[in-house]
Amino acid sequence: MTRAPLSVRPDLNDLEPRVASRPEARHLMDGNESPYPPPAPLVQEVVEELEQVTLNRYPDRDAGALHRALSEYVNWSSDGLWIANGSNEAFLHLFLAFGGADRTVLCFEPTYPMHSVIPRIGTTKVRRLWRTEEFVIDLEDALAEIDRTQPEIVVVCSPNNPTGNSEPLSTIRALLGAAPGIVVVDEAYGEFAGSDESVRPLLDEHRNLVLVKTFSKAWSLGGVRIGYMLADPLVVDGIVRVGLPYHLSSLTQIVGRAAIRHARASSELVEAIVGERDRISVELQAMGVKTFRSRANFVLFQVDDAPAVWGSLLEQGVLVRNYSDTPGLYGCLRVTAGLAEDGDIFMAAMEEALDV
């Protein structure tokens, strides 16, 4: 038997390969996907596009024409703007950029959980600080830290996944002003929250703000991994030296393009899951069970004996998230907000795990 060629970073041993299979259900409502697919008018304007692909040339190496299309629909300059596979690259890239051995980020728990493993993949070292028993950032103790440790990375999940708060934008201020490095905001659900509780405003204020977007959610595009960046052009200009050329295939270009031509249909969808998500909450109130107020397209609940009223959700074909082992969320589930009918679906498989 010959040695392995290598062993992994010896950093890196602890981490656990996020790889793990997804239980087979009828109704997914645990990975916080849109239940619509995108609009037909969008996926036979990609069809008819994609017939005049050369797939065997590579894709405009800058996706020009995509980078003009949203940053006209985000109000921000080109040059400020990073496009990525999905905002967990975008976050790769930044911390590739920004992050490493010698630099520090701070992410306040319980939160998206990629926050943390990220920079762990780019060598930088991860700092946590509880959230309150509501789920919102301490500022004082946020401060406090901040002045203590100097981090030259903050990151704020808002709505945070997968507690379903949004921070105050007090709170964000506060924090860019007393950061030493960049605050990034990831907004992946941030239009399932509505405009005003947005830190885009805030882009115009300051400089060390880095706004992070999905087409996954809201877009209902998951499937074709589409995140993007805002940030001062500095901040882009030392990304794009850790990107990978062509990294945006022909068929993202062509996606994205589209979506962006057809954004209207997309935020009408939005409105009918967050009707859903607010029905779910109520209903489930009703049950005598705990939620926590959801400004996502999703509600985090908690009950007496979490894994088994998974277990018989599951077994009833209704898969939700469980999070009843992992800290500061024990006894929670997640459900996603989807169609009327896997709502109504869900509701009485509660009522069948309850014994309601």
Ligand SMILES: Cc1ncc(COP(=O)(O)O)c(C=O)c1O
The other form holds:
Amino acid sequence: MTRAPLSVRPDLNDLEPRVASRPEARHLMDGNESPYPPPAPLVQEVVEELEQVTLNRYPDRDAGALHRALSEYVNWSSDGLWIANGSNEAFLHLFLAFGGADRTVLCFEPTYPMHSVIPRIGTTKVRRLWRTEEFVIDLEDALAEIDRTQPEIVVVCSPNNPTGNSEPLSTIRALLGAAPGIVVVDEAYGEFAGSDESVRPLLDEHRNLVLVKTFSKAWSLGGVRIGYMLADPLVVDGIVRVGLPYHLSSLTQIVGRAAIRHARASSELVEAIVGERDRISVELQAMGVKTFRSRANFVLFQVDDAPAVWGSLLEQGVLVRNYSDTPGLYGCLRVTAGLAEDGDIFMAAMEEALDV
Ligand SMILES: Cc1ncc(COP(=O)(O)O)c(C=O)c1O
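Having seen the form predicted alone, could you give me the form predicted in complex with this ligand?
First the chain shown before, then all remaining chains and molecules of the complex.
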């Protein structure tokens, strides 16, 4: 007779395992990935560099060359830059270093679920406020909550996933002024919105601002896992304590540097995706479907019988994300914009699903 293994930490019991199963479909329009492969010369250079790499040796522990290249690209000093295996891991490091059982994070729902799951993994308390009907932060509400509960960490997603809207910079400034600790802005989709909507310029004036970004969306590198954070060097000094040695593999470092060398080619793909996003919105509206204005690479829309529409799309080979059970998003589905041919097939499938 063997004894049962140790049970999981009791506070994790109600967390769903993060192994999302993805139904098979010809047209994957659910994951907010880029449908475009990274630029061919980038891939070619990676292949050539891989032949030179000593895979039996540990990688450069400090990922020095990648840090220097990214620091130059984003025009932010290397000691205020933290690179991780995807922005999710950057969030994990941030919460391990700055969260914990005595600290609280404030999030604005509906938003990217990992913003509240990751802190819980590290025992940080989570408080949630609801966004307005237009899905922006209710500033009065937020300031009152900050005043009352003094959350050490405030997280804002802009453009917000899954609603698509950007947060006005005036709101971010007000949060930065009121928060007792740090305000973290997740701009995973920032490239699709345009630089005038980014908090990047605020970093120079606000030492309590942390900006998180990813190579998974606009850079067409979701499979590689690279994300990063720009912050005051003191924040990075805290995070360095929780990052594991050699956390960025040699392969990750090579791809990251090659991506930066080919940044211009990747940004050309962004324009095509933005055009496709706007076309999908206009065509859905023409069909009488309610859409929400998006600044990201996806469109959230609302239909009468969302589960049935989702099922019909899947039967026709189109996978979109179903939010019909998510509080604040009842009746909503989210479609990722990308290739025009996928967009055409999605629109035709929607006509069929709605019987227009
Ligand atoms: C808002 C937001 N932040 C972060 C991520 C995670 O990105 P990464 O692939 O860099 O971990 C996602 C992924 O969908 C996202 O939507």
